[in-house]
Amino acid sequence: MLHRDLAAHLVRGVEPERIFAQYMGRASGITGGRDGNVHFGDRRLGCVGMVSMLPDMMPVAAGMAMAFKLRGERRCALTWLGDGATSRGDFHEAMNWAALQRLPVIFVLENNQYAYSTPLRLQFAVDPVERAAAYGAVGQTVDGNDVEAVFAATLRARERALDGAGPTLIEAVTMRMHGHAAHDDMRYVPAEQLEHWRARDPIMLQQARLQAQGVDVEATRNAVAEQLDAALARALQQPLPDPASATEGVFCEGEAEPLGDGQAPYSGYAARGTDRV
Amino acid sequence: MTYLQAISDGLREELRADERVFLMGEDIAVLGGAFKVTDGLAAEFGRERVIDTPLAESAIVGTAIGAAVVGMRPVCEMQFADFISCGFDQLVNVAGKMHYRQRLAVPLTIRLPSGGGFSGGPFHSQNPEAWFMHAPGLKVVAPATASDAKGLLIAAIHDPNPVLFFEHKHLYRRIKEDVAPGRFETPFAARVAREGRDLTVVAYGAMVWSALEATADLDGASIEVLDLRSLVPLDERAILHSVRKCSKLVIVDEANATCAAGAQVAALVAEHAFEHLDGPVVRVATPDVPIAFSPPLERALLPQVEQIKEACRELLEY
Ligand SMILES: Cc1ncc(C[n+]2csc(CCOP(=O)(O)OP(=O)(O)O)c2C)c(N)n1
């Protein structure tokens, strides 16, 4: 599992405190201060940290899937990419490879309408999900603001992967609601477009759904906020890394440490015993 | 004007003067680039000449080569120098070998915002100049001053060869000076940033400023600082001249040490100025480690003023 979808890491079980520490370059952050922001992956949880070069992790995910297949494991790999990232050659190479070898891999394309300032119409002539079939993969579009729909689509893709039916490209259609980064006021995004999407806020949508089922969302929200405040306070107490350690670890000197098996809630692992995502 | 404005100014001058010149890159038109170097240029010259491309470095370099061989003067921007790795093949194998194989010129300029010092982490801080010094057929320049940024950029655009123009992010808004208006070329040659007699410090890019600061007052010693400006071609004459005069040499690289530009300078001096040396050639460089994100780690990796000072002091006493 690899990429910069922060929620995916949280679902995997990365503690918020370590994510805060990661963002603040603390020694207790997931990369120990070597890398910043969402460029991380907790190896023990079966996650490979992404690199900035997009979408370099697509072929890597395909390779993980290739190894699972070689070893006869009922296990699949999952990675995320953006609409902009589909323009690079690695997208093509990974799609072709994964489909050719019918690999158990899922590519989740978060189509949030913009790559930095670049809108879809300047990115591609044909939607990438429509190209999936041409590679021999399944392409599926889903409402990216409906968390349950995304879950269901991913589950289906996983079943297909584990049944040996090959890769799926899931396109989760959504919108980036703030600038690419703090410095970006995104004046290039038309106000109407933002309004359109604001009315489809995924959190509001899920909140309404849960409330209809009688869940006390407010109480959950408060409990989570409390947890996060505590995590942030603890992360702030963590020391920065020791400068003397800066040159350590470029090479592996001892035994190679394995990637965890990725057992996580919701992954289907527990339900199926031997299935691993 | 700032170093950054000088680059914008150079682009504007060339866009005005030569209709073969056009710009390509990710987010350079509407946004004006991640660092705003191309801000306003799309409005002035139109979206046909200031082109927002797909996220595709190999195609940015490859299409620029195609346009260049049919007579255009493309200037490409990498959002960060680090992303040139994704366009490596086109640059090294297509652009770099074109003229040698078939006498077909590739007048192409690639702008690469490079360098660290601001917690950019391993993928937004690199100084990959040496990757391209090693590949035949590519010129590599790296200005330290605002005037040189403009003059080297214009010279790069005029040059009939592929030129990699490394602009240091740390200098963008820190370096300010009067820059001559209009079009002028800065030669691909070294510049004496400060004259001296006792010891030469060779540097380029942001390290020129670190070297100047480190040696501004070194117990009265007279320190020469040589700003390479161009790495390919490397100004061997200027380097050897300075070393023969001062007899002591410190070389500063912000890049990872192994096979860096500074290693080439050291080899040159060992081969051609050995008998003029009064001490070992001393290198200050980033160890062969990715540039870490966390400030204390990054500081421990990148050459610091204190380190350069120490290296000079030791060599002076040798
Ligand atoms: C190969 C490469 N080129 C350039 C960049 C610089 N960059 C960082 S994010 C970004 C936009 C990415 O857009 P998209 O793939 O749609 O993902 P999003 O940020 O919208 O999730 C760009 C151009 C990069 N990370 N990788």
Second form
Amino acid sequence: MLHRDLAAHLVRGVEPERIFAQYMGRASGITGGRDGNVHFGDRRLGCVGMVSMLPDMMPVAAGMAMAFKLRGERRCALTWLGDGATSRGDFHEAMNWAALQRLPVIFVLENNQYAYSTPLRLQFAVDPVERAAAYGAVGQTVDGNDVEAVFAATLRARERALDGAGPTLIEAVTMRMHGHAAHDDMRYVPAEQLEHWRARDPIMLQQARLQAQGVDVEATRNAVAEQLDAALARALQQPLPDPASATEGVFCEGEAEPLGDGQAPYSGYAARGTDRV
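Provide the structure of the form predicted alone, given the form predicted in complex with the partner chain shown above.
Partners and other molecules omitted; one chain follows.
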């Protein structure tokens, strides 16, 4: 996972109510009020809690893929990284190990033109996707603003991984339309570059595609808005965690014990060990 890709959690089945509760530090949040608003993961849904330092999750994904391979499980790990992350050692170590071991893992490189304020031309002498071949992995570039193109590329990479063909590095070419964070006014980005990419907004493009196929996009928007409003209202009603439980679930102790039906989202998460991812 990557802490910026909140949509991945929704796709995996994490309910919006639990995400709202996580942001508000409520006991019903994914980590029971024990972690930051973007650092969480529900292992029961195949989501691993992530860290901010990029691309630290690449070795984690490679480790998960190694576990799948050793267990003989037909599963695939997937994580994201930014273009600036390809300049760090973690990237190279994960790529080398994944290719050497033919691990079932997909690395999605979100090439958004800037590593904070550093443009591509000052980051590297060769497009990072070309480095995949040097490690013995497959590299593929795709239009990162085309939702269905990215999905199709990921599906092909998954099929390769499950068939034992090893890792794939997918370069999704896109643009970061806001500053790196709230304090960043993006003054280093030329206005014409932003205008070029604004015309290729991925949501706008997908909306036009769906409307051309007869989908009532506005009705879908309204239905989703109603669901989110209801989820937010329920999250606001949830209690804050009991301070007396602050030391529970901090460390993994004992044998792994799968969560059963009816247990609280955080109950027994680490105090009794962790499940297989």
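Just so it is clear, the model here is predicted, and its values are computed rather than measured. Note that the rigid core is defined as the largest set of C-alphas that superpose within 1.5 Å between two forms. Numbering follows the first chain given and starts at 1.
Colleague: Cα of I203 displaced 2 Å or more between the two forms, core superposed?
Modeller: No, because once the rigid core is superposed, the C-alpha of I203 moves less than 2 Å between the two forms.
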